[in-house]
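Just one chain follows, in the form predicted on its own, and it is written as structure tokens.
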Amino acid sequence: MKSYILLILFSVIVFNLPAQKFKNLAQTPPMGWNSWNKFGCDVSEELIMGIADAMESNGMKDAGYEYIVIDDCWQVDRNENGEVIVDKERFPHGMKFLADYIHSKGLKFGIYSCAGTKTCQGRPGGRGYEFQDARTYASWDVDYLKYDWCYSTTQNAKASYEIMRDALYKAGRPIVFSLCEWGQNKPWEWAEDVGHLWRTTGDIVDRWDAMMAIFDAQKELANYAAPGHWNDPDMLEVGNGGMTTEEYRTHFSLWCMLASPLMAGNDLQNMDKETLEILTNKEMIAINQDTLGKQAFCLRDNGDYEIWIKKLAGDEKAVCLLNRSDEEKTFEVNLPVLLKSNDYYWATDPYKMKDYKILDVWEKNNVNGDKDLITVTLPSHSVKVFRFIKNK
């Protein structure tokens, strides 16, 4: 009788262990590239290998980009055993071959599927095949899964993504889990223990107004972001042609301030010098990748002029001045106010400007901090980003 009771207790413990995602992944916002924004369904083995070659050689890998993610349209059907079938015309050597090639470059391999019965482009979705697909992805050595929300009808979002989380964990390969649920069910309120990042809005469009609308939607979400779980305002459009160089610099700066995943979405094999300089600005990337893992908050909103603050490790901080207007604007900026910025780090300590140097992140020069007030002129749709660096 005693042994029987022990067996029951053992069964309860084993089969009711709390499900979990892989820990210690995405401790800083993931950086990489995704095929969708530039290429849509026009993906192939040749393209992805070329992107891997470019990322390795053009400085992006050195800047921190590591994931290469194939979005929709790599799959065509399922076989009689339910296994997903890769498009053999576009990917003749299969996904394990492609993963091996990407890994040989010191990069990581990502793939796409959907929580519904079909993907957004009508390819086979993951619903009902979660555990089988997770085993397949693990056998291909996948490192990152973007999981969409099309054809989900009446599914419960949290439960659907939990099933895939559990499937990935059971398959045993650590895979970054990206929830592309579009923010419809407020994933920031429940997805911390489900995935490593979650979309907060619908898809980005390569236009200034569309990009800024997505940025505005992040304003109340700062408290939900932290190491291992991030708000995702969607992939970058930098270099795709719908905005000016100044607007792309602003786009990149704002995503860095938000501690957003930095997933480039342009053609890495054919980009101009200005695009590459934006995407590989190491000082701006360092702000995004800061280990404290704080998303910026809006300190001041004067309509066309906003001030955003991002707390950084080591009692440092980044400040972004944003001119949203269609005209050039000149502002007087109070440096001590920016440094204090309602930040509890400074509430009890005496304020000493001399303890800091101030880096202009895009101009890459130091700002004269001898004066409390400085004058800043911002072109239309532009930013000025400062980093307050503590003297050693």
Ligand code: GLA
Contents of the next structure:
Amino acid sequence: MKSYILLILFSVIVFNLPAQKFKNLAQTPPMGWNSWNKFGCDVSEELIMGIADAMESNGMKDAGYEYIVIDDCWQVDRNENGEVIVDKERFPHGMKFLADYIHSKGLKFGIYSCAGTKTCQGRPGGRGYEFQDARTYASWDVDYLKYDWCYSTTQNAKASYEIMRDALYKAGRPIVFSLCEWGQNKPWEWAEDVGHLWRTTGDIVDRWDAMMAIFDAQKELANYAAPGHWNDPDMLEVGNGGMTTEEYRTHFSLWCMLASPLMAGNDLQNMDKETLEILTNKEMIAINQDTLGKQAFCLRDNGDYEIWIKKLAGDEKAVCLLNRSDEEKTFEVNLPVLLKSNDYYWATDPYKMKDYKILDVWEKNNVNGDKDLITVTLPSHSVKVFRFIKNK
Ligand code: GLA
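Having seen the form predicted on its own, can you show the form predicted in complex with the named molecule?
Starting with the chain above, the whole complex follows.
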């Protein structure tokens, strides 16, 4: 009798354990590549394998890029058992084959679906098939799932994403869960325990003003980002042709400052030297991947001129000076003020100028910190990024 009661008690406890996402994933912002921005529905096995080859050999893997994510359009239907059917024309060997290929390169494999009944391109969505799909993804050795929000009609966002979180957890394979709900229901307020990243806005467009509008929408969200759960201002457009090299450098720098996921969205098989240099700037990526996991806050907004600060581990700091205007501008910058700036108070310790050297991240040289005031000239739509590095 006693053991019977114990068994009931045990079952009640086990089956009522709080549902959870996979912990310990995305401890720094995920880095990788996604097919959508450049290729839209034109995805195939050949393309994805080519991208994996390029990422492995062109320095991006060494720079930290890891996930290769196929966005919409890989799926065509469901069979009579409800199983999702892969487009056999475009992916003749199926998804497990592709996953194995990507894994053989030391990279990780991501896929896309949607919380609604259809994906945004009208392909089969996940609604009602969450547990079945999660098992399928696990059997394909998927490492990352981007989950969209089209055809969700009156669904409750939190509840919908929680179903998929639970399904992934039950399937047992650790999968980074990327919520793509466009910020409509303020996921930053509820998704910390649901996913590892959440889109904060609608889709990015490969234009300076569109990119900056998304950047501006992140301003109030800094406190919601931390290791394991990040604001996602959408995938990168660097290299896609709609902005100047200077503007792409700014785009990449801002995304790094925001501790944003860095999902390249260009054709890795055909890119120029400048694009690769931007995407693989090691110091800029180190700022993005800093283990403290802080998103930058805006210290000063003088209209066209802004100063953004990102606190880094070990009492270090990254500073981004941004010229949004259409003209070149010259500014006077007070280095100790930048070093000591804090989002909630003006600290005196532990920030002493003599303890730091200052790296200009894009120029790759050190700035002389002997004088408090320095003059900085910024071309239109450009940034200057400094890292205050503590002397060892
Ligand atoms: C939505 C998402 C995009 C992309 C497309 C695919 O618009 O926000 O990032 O995934 O769907 O159809």
